[in-house]
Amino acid sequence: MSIKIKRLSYSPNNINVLDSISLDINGGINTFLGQNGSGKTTLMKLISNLIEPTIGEVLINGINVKDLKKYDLSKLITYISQDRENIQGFTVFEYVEMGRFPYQNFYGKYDNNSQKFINESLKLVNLFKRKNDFVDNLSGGEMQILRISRALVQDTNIILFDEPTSNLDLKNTRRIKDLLFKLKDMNKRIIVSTHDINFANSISDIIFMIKNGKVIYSGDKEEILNKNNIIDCYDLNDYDSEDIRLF
């Protein structure tokens, strides 16, 4: 499944948030990486159709994801934002059933393959044997990864990740990157943002450097994540270079 971006700009009331990117997505992990500020929450929704581009196009197949119908488009893309909802009342089966919504009929009854997705999902997560438990009474950590969890079972090949680990501690970081891989394992299209320079040098295939709404520098980890082109994307020029420590 070929992802394309051409020439996206986002200028919304006349103010610069993305400048002409352009660029292909490929296969295993590729991160946005940069400061808080720098584009990439923009550049994930514009390929999620969640906002328009001013200029520019996002293909998926080589279909403009305009042209897609939100249900369509929904069994083609996930989009897992950085915020957090306040949702309480629900089981955690429910909680995560509520990413089957493609494919619901007309009278609103999910397929026959709902329930073994999302049996299936919670035990990727380990969540499983907490399926009748309220959601209520899940620790922040416990609920990023149900987010997780309620996204995969819309079944899509492109998974989009929006800051996945802020406000998380080791453990479920650890937990988040363990569900990295094994989706790269399932041959998923993933594309992840983040400012954590660590991070994306844990689990990144393919890094896209972006600074004030720019692709400044892309590639192979192992090319683009070295200390100039860190400094440069930082803005830590006025910081002693011997001061700072990758990784």
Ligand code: ADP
Given for the second form:
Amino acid sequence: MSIKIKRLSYSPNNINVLDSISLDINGGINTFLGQNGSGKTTLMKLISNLIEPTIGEVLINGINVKDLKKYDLSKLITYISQDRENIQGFTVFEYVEMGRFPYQNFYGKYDNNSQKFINESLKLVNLFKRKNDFVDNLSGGEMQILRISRALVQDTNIILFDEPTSNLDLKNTRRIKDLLFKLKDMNKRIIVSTHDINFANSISDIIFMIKNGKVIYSGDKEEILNKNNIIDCYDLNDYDSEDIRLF
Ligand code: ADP
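Right, the form predicted on its own is done; let's see the coordinates for the form predicted together with this ligand.
Let's see the whole complex now, leading with the same chain.
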């Protein structure tokens, strides 16, 4: 599977949100790291074809995402946004089942694999025992993890996680990390966006540092995540940078 981003710019109403981004996404965990407002979410939405670039293209196996049919794209890419929808009255199982939408037949019936996928996905995120509970009874952190479970049953090779640990406590953050590593072992292409340097340090293979809509540094984590790059990426001064500790 190849994912290539070529000269991607996004400038609605002449506001330069993203400026000529070119990069390749390879195996392992790829992280878009940068300040709030640097353009990470916009880049993820462009990759997922949720918005259209002003210039440039996203190619998956050589095909422009714009030219893929919606259902074909849904079997290739899952984008897990930060937005929390206000859903009530569904069981945990029913909620996750919604992720199988690309595999419904003409009559809205899910294919034979759906049941298996849903149960396995719930086991993977440790929510199987709660499959008959109503989602209304889950905590915010559990709900965030359940949204990931719903995305997993979509069974795509490419998964984008937009700020997956925002608002999560230590334990749930740990669960997300474990999940990311499991997905990596399953050879999924994983893209994570975060502003959290320590989180990026603990999960990433490759880092793309993004600042003001541009990729300013990219490469192996060990090479990229150094004090000078961090100071540049986050506009830190000497005083702020005393607090940089990677652990
Ligand atoms: P991040 O995910 O890094 O926090 P975003 O991609 O959400 O950043 O946003 C980058 C910047 O671009 C923000 O300042 C945002 O307000 C702006 N932006 C994004 N989309 C639009 C748009 N359609 N029109 C105007 N400004 C936008």
